[in-house]
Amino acid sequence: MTNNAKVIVVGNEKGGSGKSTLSIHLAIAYLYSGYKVATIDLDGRQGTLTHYIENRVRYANEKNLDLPMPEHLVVTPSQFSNRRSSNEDEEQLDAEIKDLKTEYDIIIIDTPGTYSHLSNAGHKNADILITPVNDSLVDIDVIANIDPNTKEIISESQYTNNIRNIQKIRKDIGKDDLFWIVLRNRISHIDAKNKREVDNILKKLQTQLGFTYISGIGERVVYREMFLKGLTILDLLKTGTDEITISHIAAKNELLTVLNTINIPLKQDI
């Protein structure tokens, strides 16, 4: 088994927060850096990460491009009753991860936007958890319930409570602490009161809930355009398949900020 193999889980119990886009960007960044990377899609119903990689394979073949590819698995939930389902899902995913760790340095798990036994099993395996949160007061409630007038915490969310339980389990069995990152995503380039409030609330929650806050990744058309080709911002910069703009450079710098926060040292410049 690779002693230093790390499991990065991209999780949020809300759909549309950019989990799959972030997952593929992290995977390709680490591949370009020289790591052996595997990806796991736990959202078999939506399958966004899987479709992204399928598009990447097709585009690379069509254009005769030598693009780095992660080893990719889709893990689907079992069909048993609730209690048995929970055990089956956890055992299946644990076995897949154990096997992947014998060959790969980094395993990136993309989770569905709703709670499930399988998603929970993914979170339990995380060494590093990244929770992307859209730049909206509506989306912060995945982490905590906020008073609309005072902007103070009313209570922690069920998702946060679940992470606390996972942290306790890791401590009880002697594992390293779970490193939880909350990433403010899809930030508008137009200054607004809502935007400032989101930033202030997440800075406050960072101290109270014990996560590391990154602000963040901008809302860019280029991310939507890259999906059909299966490309990432790094591919565009390295292959020259598109005209490079200031927006491309800014997007790469945002990705580097995320990578630096994760603190898995890059083996070579990307």
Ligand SMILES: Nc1ncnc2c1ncn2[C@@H]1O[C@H](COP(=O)(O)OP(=O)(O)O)[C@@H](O)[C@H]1O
Second form
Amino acid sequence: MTNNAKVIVVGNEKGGSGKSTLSIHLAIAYLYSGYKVATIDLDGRQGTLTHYIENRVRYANEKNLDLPMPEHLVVTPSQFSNRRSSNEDEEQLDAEIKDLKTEYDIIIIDTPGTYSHLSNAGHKNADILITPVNDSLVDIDVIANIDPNTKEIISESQYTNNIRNIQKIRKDIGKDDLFWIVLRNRISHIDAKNKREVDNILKKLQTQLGFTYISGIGERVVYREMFLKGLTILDLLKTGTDEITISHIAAKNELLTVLNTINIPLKQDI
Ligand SMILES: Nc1ncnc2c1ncn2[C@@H]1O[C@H](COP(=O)(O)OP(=O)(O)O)[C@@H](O)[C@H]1O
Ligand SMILES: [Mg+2]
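Based on the form predicted on its own presented above, generate the structure block for the form predicted in complex with this ligand.
After this comes the whole thing, all chains and molecules, with the earlier chain placed first.
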């Protein structure tokens, strides 16, 4: 029994912000560091994380590589959408997580880009929530509605509201605070007004909304190229099968910054 198993949820009610890519990178990083890791795909409809892992298994077999693999689970919602089936789905997910916690140190949950009762149930289980946002003002709208002139918060988004409710429930039942990280992803290398504005607004929001802001992961072509092989930056650096560029090293350093912020100490260098 690993009593202090941690659940990391990667969530943002928006598609394309990099949740699945981040989920696999975190999972493989913790595996290389010596932890037992399980992953859960709550976005079974898209199944990006699931396909990523399937590609990884296939590539490892083809190339005879000894790549670390997480224990992977897909949890799909029942086909009925009524209150009873929602509760049953939530109970099933809670039971699966409870079970995984007895054997794994870290459980990483990837979620869909829209609200669903299953995604919400996943969020309720989070010890750590990471919300990747793309380098765009449109993405900030998922967190809060911003006045275009003053750049002040007009209102919190439904997603933020939801997180607040979850934080409140945790407090009421005596659980530790939910550690919420907002991570700026796909930062462009070109200096633009929009880019600085996103940074300024997120800096301001972090104190008001109580998250920790990391700025973040750069826009790098390499992220789009690894999916079909199911590889991560760390595998590329370790296996030495591809040519290593400065962009790979920078990407690893960015990942290390994210891992440092999450604050689960690495057992060994990755
Ligand atoms: N840092 C990055 N640089 C470049 N492309 C990225 C980066 N992170 C993610 N992507 C790409 O963005 C797209 C969406 O990423 P994905 O992880 O599927 O997002 P989500 O799970 O939030 O929908 C994918 O094509 C992915 O390869
Ligand atoms: Mg996804």
